[in-house]
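As a starting point, one isolated chain is supplied in structure tokens, in the form predicted alone.
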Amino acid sequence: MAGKVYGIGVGPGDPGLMTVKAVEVLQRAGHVFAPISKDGSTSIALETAQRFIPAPTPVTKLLFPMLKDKRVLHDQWMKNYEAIRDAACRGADCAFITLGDPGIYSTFSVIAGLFKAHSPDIEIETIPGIPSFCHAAARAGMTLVEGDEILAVASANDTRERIGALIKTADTAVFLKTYRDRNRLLDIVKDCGLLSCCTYMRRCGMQGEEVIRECDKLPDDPDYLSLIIVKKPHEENG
């Protein structure tokens, strides 16, 4: 009988923010899989969850390269899916761990889609995790939204037009994936007259965590693990 495949969100990077259910599943899993962006690199998700994985449990790192070549990406995704499928077909309950929540810009969505397409008989379960922007808001002492306000979550590498429209519509806009497009995003925010309403956070929940409220004075070296929250003052809401 095939094992079950779990997509486990380990939260923003602080092991103390992992859910009880995530820990329970990891402690009984037969095989753990963790994503990496290039060969030989570390997995922050694995570093976060490592203390909860029993020593005998096999752990496999799966490569999810940051490329635009869809053919190369698909071939690698299939290799990753096949590795997890083979372990599940041997009867192991498999845990795929990912930073934040598996449903928010997560590599697990790719894996889950491949299982639904090619192995619909293998059961999939998602264990949610605390999203980085929820922890970032808490660390910054910020309420994301209240009352009937609108919260939007987007990728910073979206188009200028869509980002501008989102900022104008939402009361609070969260931008993830700010690494490469941080300056372009801040230019759009500035054009909307909201630069003073930005909060920048890097390495949320990890060593080196930093909250910066003056986004016109950010360090020159953007951090891969960073996000920006644009929260309009109450008088502008509505």
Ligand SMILES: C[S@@+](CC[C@H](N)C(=O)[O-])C[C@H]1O[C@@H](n2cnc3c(N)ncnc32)[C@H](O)[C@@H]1O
Given for the second form:
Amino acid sequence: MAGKVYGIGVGPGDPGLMTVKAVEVLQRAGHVFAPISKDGSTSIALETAQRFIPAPTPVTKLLFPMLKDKRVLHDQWMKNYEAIRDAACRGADCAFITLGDPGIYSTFSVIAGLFKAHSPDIEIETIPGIPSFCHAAARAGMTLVEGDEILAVASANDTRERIGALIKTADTAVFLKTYRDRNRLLDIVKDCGLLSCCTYMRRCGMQGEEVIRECDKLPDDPDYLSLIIVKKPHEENG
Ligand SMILES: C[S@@+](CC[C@H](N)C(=O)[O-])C[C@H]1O[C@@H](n2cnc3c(N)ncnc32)[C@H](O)[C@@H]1O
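Rather than the form predicted alone that you just supplied, could I have the structure of the form predicted together with the named molecule?
In what comes next, the whole complex appears, and the chain from above leads the way.
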């Protein structure tokens, strides 16, 4: 009988913020899979979860390159799916670990989609994790939304138009992936007159964590593990 495939959110990078359920599944999984973006690189999800994975459990790193070429990407994703499928077909319960929550900009959505399309008989279960921005807000001592306020979550790589519209609508806008287009995002926020409402956070819950409230003076070295929260003051919310 085929094993089950779990998509496990390991939270924002602090092992203490993993859920009991995530730990339980990792302790009894037959094979663990962890995403990496470059050959030979470390997996932050794996570093976070490592202490909960019993030593004999096989761990395989799967490459998810940050490329634009859809054909190359799809071929690589298929290889990753096949590696997990083969382990599941050998009867192993497979744990695919991912940073934060598996439902938020996660490589697990790619894997889950391929299983649904090609191996619908293999059971998939998602174990949620604490999203990076919830932890970031907590570290900054900030409430994300209250009452009837609107929270938006977006990628900083989205278009200027969509980002501008979202900032105008939402009471609080969270931008993930603020490494490549961070300065363009800050320009848009500035155009909306909200630069003073920005908080930049990087490596939340990890070594090198920083919370910076003056976003006109950000360090020059954009970090993959960084995000920006734009929270309008209450009087602007109407
Ligand atoms: C591919 S997305 C994954 C999001 C993740 N699934 C979640 O629920 O937070 C990667 C982005 O998440 C954000 N991120 C994840 N962990 C973070 C951390 N510890 N500190 C700051 N940002 C983080 C960054 O914006 C990063 O570019």
